[in-house]
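Heads up, the chain below is alone and in the form predicted on its own; it's given as structure tokens.
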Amino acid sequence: MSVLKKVLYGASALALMSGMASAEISGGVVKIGLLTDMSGAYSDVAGEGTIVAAQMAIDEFGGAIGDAKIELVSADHQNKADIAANTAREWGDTAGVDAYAELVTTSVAMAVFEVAKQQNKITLVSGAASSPLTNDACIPTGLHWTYNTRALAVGTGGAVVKEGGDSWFFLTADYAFGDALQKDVTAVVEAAGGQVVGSVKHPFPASDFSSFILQAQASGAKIVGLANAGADTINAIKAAKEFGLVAGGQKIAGLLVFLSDIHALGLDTAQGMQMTVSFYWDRDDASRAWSQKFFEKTGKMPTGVQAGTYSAVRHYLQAIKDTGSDDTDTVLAKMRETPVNDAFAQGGVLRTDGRMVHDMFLAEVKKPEESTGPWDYLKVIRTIPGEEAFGTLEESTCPTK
């Protein structure tokens, strides 16, 4: 065979393979629908940054798989389950969306799970935290990527109890996420011989925490656990400082704290706080390189929710590329057999209950004099192995595992 014929044959074979791959992708387009909080309590944690992160994953594939273009659509769910469910249903039924992504806020994720179950579509959950998403509330196509309330309880709750924090009072966001976080931390505290002396639920979202902080002070608990997140955590910590809670001898345990929260609070207020994180931008060379690209696009370093969104979307697209198909069962099988190795996680494993198991990190907020500048806020003091953080598959109560 002449050199020219070999070149032509090779080009024809590549074109044929590309055409075959595209033929297996429904509608000739891979479309991802991202639902997030663009304007509410979780907008800094997730929000616009998750759209940027998802697009960064898409860009790594050149915006296409074979001849099939990759499209990203997004919407603000406003932390309302009905808005999220209605949008997802419309996207899946009439707009050709193949998978749903991000879904910060547990009530939103659970509502979209119901839609995705009916449509047999993959859901890539990053922001929602409740451990029931891979237990009693699991669905066959629901994937929980970034963290959950059990991992947060094992990390922060376990560390605080070991340091003598054996009596707790909870300030809890009044919806499914807050309930799950308080329940999981309570189990860790009581297993270690501690006790919960009381709790109070606050509206989600809330701006005035004065009455709740006064109840926490009156409880006499050594630890005031914040079973909330985002703007609620920031407002609670500010109120605690205003009322002298820490100065009075009690300590605050922020159970779901993000880099964006520390940035908003400042090191003077947040220093010394321990927190469990799924991702920290300055962890290693890969996280630093990816985070710098994110910073160039947003002017901020990424939160774990944003990095987790990137990772989940990237892994989903890689499975489509590897199989040449966007068929749900085919893609899920490939995602489960392929380890997750990227800027977010190394050696991650996607289980049959939907849990993506990866290492978590116990971190401490630096003192102002320890920081070299903006975003240099944390020091990682312990790596929490994946199964220790998330538990084993045998412990999962997911009926479809």
Contents of the next structure:
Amino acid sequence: MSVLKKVLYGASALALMSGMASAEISGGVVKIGLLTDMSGAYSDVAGEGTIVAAQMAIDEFGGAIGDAKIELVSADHQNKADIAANTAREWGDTAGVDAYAELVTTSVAMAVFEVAKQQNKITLVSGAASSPLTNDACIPTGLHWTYNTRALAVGTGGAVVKEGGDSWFFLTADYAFGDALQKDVTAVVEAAGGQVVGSVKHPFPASDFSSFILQAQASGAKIVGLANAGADTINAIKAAKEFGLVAGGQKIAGLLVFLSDIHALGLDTAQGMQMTVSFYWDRDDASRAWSQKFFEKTGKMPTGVQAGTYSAVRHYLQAIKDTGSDDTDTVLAKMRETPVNDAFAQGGVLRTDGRMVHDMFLAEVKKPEESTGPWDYLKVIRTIPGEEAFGTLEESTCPTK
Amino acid sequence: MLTDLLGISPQVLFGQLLLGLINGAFYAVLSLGLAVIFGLLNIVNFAHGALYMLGAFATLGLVQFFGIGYWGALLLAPVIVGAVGIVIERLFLRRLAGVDHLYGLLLTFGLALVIEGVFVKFFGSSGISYATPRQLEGAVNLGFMVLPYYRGWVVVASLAICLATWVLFERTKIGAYLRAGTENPRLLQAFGVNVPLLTTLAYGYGVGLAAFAGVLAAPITQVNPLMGSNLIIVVFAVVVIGGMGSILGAIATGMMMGVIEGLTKVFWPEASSTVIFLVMAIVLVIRPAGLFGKTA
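Moving from the form predicted on its own to the form predicted in complex with its partner chain:
The next block holds the full complex; its first chain is the one shown before.
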């Protein structure tokens, strides 16, 4: 027997023994790798707040499951797919990371999906929005938690068409997410008998929207749909106000608007706007209590992406605790059979295509006189049942569902 | 008709031309500052975008802490940020005099990252809204487009500051010193002119111009820490196209590139962030010194 073989046998025997000692948690540590935008356009929507939220989930377990410590590592992916993929590969291959979390920006999530598929690791997507993540681009271990473009389309798009907004012009961020959002909203608008009269793709990120707003005005469409997010949405709304788009009789439909955007715009500019949200802090006692804790740590109320990160990490850890194992297939099976009940979602169901189905909410931005102070911005006007928002499993085009 | 050929209405075309000029005015002020700095310090000031952002944040700070509104900020913010620039020049840039360009570029690029990083940490990335000054609220319907009064003001103010800068450099004694400093600093020093002071002031002035553009931008775009980083690369291309260190070149090219970019936003919007670099590449091939630069 060669020396190498002896060492290998010895090592595997040791591994077996230590495995028996602390249940079946590999390396004696549960390690979650969180990749998010810490400095760019989406850092308020996701960013540092998602790290705080994930840590809050970990703290609920006292920082450990049995003997195994829970560790959180995080990195700034700068909205760049290559940085995200390289970091994930390194984390998974050499740093013992068991699961990836957050992943705002669709291109980032898709790149990490590739890595996670090869490594067979669970990926808890919160911030990326594109519905292809649980359709054509799905992977068996990729879970999409917070929302998707289809739900946004059904929520905001559906509500706007119902109120007579039957002709649309899109301002679309020129990357995978913008495309997906425009496509999903177009489907909803056309199914309801409306039509799309035009669209313009703007660079991501863009700072000046005046030219695109002018094109939207010239289109004569009743509704100008913003298929973008974060700073782009904010600047587009500001330009629309400045160039008298709304005064001229057209309406803005922000298709992905976050609480942080409303905070930045101010109620004066944002009032009356309808938006589809996965989470609003002031919805029920559980959401208020959790959000208050989050507020104490960050000085801000959480966005849906941040609350969703908490929920996904918590559900993942609960499944490890229940099964005593961090084996991907075992944990995944447990996560699917347990309903998601926490501050973020009630009766959420994790499907085999990776979609976490839960209720979404159509909300309207309050008028300044209706608001009692900072963060009191929204009133929920309709609960959109999970299956209506996300569609049925039969409708999913995920090949491995 | 040209508009028939292009398949758009004259209204849309005029509107976009005007918007192009408005954006061009921003490019002109920013590239002018860069040109001044490069002319005298031989430094490619990559911190220009961050300093432009500081100008916008100074505008916010002035109203929040001192109750000083837009018009006061238009005067004070460039002075404050210009003073910051002077500190930067004295503390850091001075040490790089005489070494390769690359060091100045790396230093200012690093400074920009640090400044922006600190602001993201404290203010977040979605930024803060700044209201349009009351006197300039509203818009006028020109028939082919609605022109907000404020945007009209931006063009007037930008052209005024550009003109003032040109007069300062071309028609005054201090301007003559500055130009002489660009040509031969040693000889100028020999005549008893305090060249290091001149250099410091020139940097302060260039930075002040960036801050001035920042104040102009505050009511239009959301004031956020990254507002300069998206703009600065384009402005650099403008300077390269116009010719490094040429004042008139920077102004004219700024306006021209604004219009070219504006038209691209209609015909091929996806390319609107790239078109200026395409022009840059073509200019570099045909006239390496830039459209208005002197060939070496």
